[in-house]
Each structure stands twice: as structure tokens, then as C-alpha cells.
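The form predicted alone is given below as one chain in C-alpha cells.
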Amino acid sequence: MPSSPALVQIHHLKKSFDGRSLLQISEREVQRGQAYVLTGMNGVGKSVFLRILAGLEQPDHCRLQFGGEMHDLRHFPRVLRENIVYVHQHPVMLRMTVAQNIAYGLRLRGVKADEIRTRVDAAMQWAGVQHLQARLPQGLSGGEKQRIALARAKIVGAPLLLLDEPTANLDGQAREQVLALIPDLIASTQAVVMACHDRDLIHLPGVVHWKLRDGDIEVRSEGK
């Protein structure tokens, strides 16, 4: 039986800074039903790679195939903005309550108010932040903000989820709480790409290990 087409196909991604080549990725695919961890030394471009895929950083050149159509990432189209969600290493919190932060993506997509309330309640319960729903972001801990950001990402159901160092600034219980959410987050979307150094994420079962080195991505292993 032939395999299903990739969710995303990346073609000739190039990015330079001040005349120095940072990324030179000829071809890479993100398969449906698969999670990836992207590792590499600090400064090699892991976050830049994710930000290009999310439309937050302009490449010198990159064509991306999604939904049977080819798109030039120098002119990021709306269809990709609606289907790719990026979670920052330092989560961006809007100046509104926790519940409103989590609901934000659904409101942008025109979801009805009753459905938003139902889905936000479920997302807050999943992330363990129900008790924070009326709080403003000021004063929340890093772990609380990360769980809120993951709930906000999960709730919209985008096919591709990009996580930039989801546990990098956390330790102790906060890190464990975020780690506990990742497997279910992976199971609830079509594909996840995580830039990280966290060995617990790198060694999650079934995860494909990508390593960014010398501007290109090497496929290292699955679940190792």
C-alpha cells in the first residue's frame, strides 16, 4: 500500500545573516502522525527554522508544499497561518485573562461563543489552569504561562504544531507538568516539531530525531 503524502514538504530553505549562510536545507518532509525533535548547538538556527515555518521570519528562499499546493514562504499565505501554530520559548501572553488568552485563536477563526466556552473549559482542565482562568498574565509563573500557551495551541486543532524549547526555562515541578502534557499534545494533532535539548523529549517513544548541523537537517533516529 503506498504511503500517504507528507503533511508538509520543504524545498530549498535558505537563510543568511550579514552575508553568512545559516540554513541551507534542500529537502525535508514532515509526515502526518509523526513527532520530531530538532536538536543542535546553540546558534545553529533551530528557532530560526521554526520561525520561518511559522511565518515569523522571512527566508532568503523557501518553497513549502501544503495541502497539495506550493507556497513561497517569503510571502506567507493565510492558509499556512491558519494551519501552522508556533509556541514561543518565552510564551507570548496577551493583556487579557487566562481564559481569554486560550480562546483567542478560536475567536480569530470565527468559532461560535458557546463552542468557545466549551472548548476553553476543556483546554483549561487539560492544562491544569482552571483556577487561573480569571487571572491576568502579570504575576504568573513561567510554567503556568507555558501550560496556558500549550492549551491555546492545542485548542485550535492546527495540523502542524511547532514548539520552541517548551521546557528550556523550567525546572522541578513546572518542568514535569509541561512534560506530562507533551505526549497528549502530540497525539491530538497531525504533526509536531519541537526544538529542544531536553533528553526526556528527545527520547519520547516514536519521536524522530532531527539534528541541525552545518545549516542542514540530519535524520538521526526514531525514539533514540
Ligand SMILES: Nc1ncnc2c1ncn2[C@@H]1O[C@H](COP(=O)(O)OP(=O)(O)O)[C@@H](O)[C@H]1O
Second form
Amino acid sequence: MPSSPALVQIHHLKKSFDGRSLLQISEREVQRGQAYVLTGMNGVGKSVFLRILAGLEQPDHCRLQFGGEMHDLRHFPRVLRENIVYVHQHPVMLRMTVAQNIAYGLRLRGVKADEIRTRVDAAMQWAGVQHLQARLPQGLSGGEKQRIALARAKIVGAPLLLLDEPTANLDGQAREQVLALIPDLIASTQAVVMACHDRDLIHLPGVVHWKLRDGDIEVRSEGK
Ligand SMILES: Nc1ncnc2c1ncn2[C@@H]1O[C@H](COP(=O)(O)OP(=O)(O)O)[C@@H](O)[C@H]1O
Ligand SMILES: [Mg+2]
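In place of the form predicted alone, the structure of the form predicted in complex with the named molecule is requested.
Expanding to the full complex; the earlier chain stays at the top.
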């Protein structure tokens, strides 16, 4: 039986800054039902890689196959914006309440108000932020903001989630609370790619370990 087609196939991703090559990745696939951790030294290009996949950074070259269609990521197509969600290490929050921030993606997608309310309630409960729902996020802690960002990403149900160092700069209970959400996020999303250094994330069962080095991704271990 042929293996199921990949969710995403990346072809010939190239990115340079100021004439210096940062990324040169010939072929990589993201499989459905698979999570990946992307490690590599600081400055190696992990964030740039994820941001190119999310349309937040323009590559010099990159073709991406998604849903049976080939796209040129230099001109990021709208269909991919709805299907690929990037969560920043320091999540950017809008100046509206926590509940409205989490609802925002559903409002953009034209979901009905009562359905939004139900789904936002469930997402806030999942992330443990219900008590913050009427607050503005600007004064909240890094861990609270990261949990809100994960709820905001989960609620839209995009097939590909890109998490950029979700536990960096967090320690103690704040880190534990974010860590506790990740396995469930993986289980409820078609594919997740996480840039991270966090050993607890790297060693999650079933996660493929990618290492970015000299501009290319090597597979360090297959998910078991
Ligand atoms: N807009 C930019 N202009 C010039 N260089 C950049 C820009 N964005 C990122 N870089 C460089 O690209 C390299 C990779 O950055 P980044 O992807 O943030 O690394 P990582 O996430 O692996 O720590 C860094 O050396 C950074 O300085
Ligand atoms: Mg980074």
C-alpha cells in the first residue's frame, strides 16, 4: 500500500541575508500525524525557516506542495495563510481582551457569534486562562501570554502549526503549564513543527528530531 501523501513537501528553499546564504534546503516533507522538533545553534535560521513556511518572511526561492497543489512561497498564497499558523516566541497580542484575542481568528473566518463563544470558552479552559478572559494581555506574564497564543492557534484548527521556542524564557510552573499543553496540541493537529532547545519537548515520544546545521535540515532521530 502506498504511504499516505505528505501534508507538506518543501522544495528548494533558499534564503540569504545581505549576500550570505542562511538556508539551503533541497527537499523536506512534513507528514500527516507527525510532530517535529527543530534544534540548532542560536542564529542558525530556525525562526527564519518557520517564518518562511508561515509567509512572514520572503524566501529567495521555495516551492511548497500543500493539499496536492504546488505554491511559490515568494508570493505567499491566501490558502496557506489559513492552513499554516505560526506562534511567536514572544506572542504578539492585540489590544483587546484575552477572550477577544482568542476569538480573533474565528471572527476573521466568519464563524457565527454563538459558535465562537462556545469554542473560545473551550479553548480558554484548555489553556487554563479562563480567569484572565476579561483582561488585556499586555500586562500578563510570558507564560500566560504563551498559553493564550496556543489557545488562539488551536482554536482555528489549522492543519500545520509552527511553534517557535514555546518554552524559551519560561521556567518553573510557567514552563510546566506550557509543556503540559503541547502533547494535546500535537494530538489535535495534523502536524506540528517546534523550534526548541527544551529537552522535555525534544524527548516527547513519537517526535521526529530535525537539526538545522549549515543551512540544511538533517534528521537526527525518527519518531518512535
Ligand atoms: N531581517 C534580517 N536581516 C538580516 N539578517 C537577518 C534578518 N532576520 C534574521 N537574520 C539573521 O538570520 C540568522 C538566523 O536567525 P534566526 O532564524 O532568528 O535564528 P534562530 O531562530 O535559529 O536562532 C541570524 O544570524 C540573524 O541575524
Ligand atoms: Mg529563533
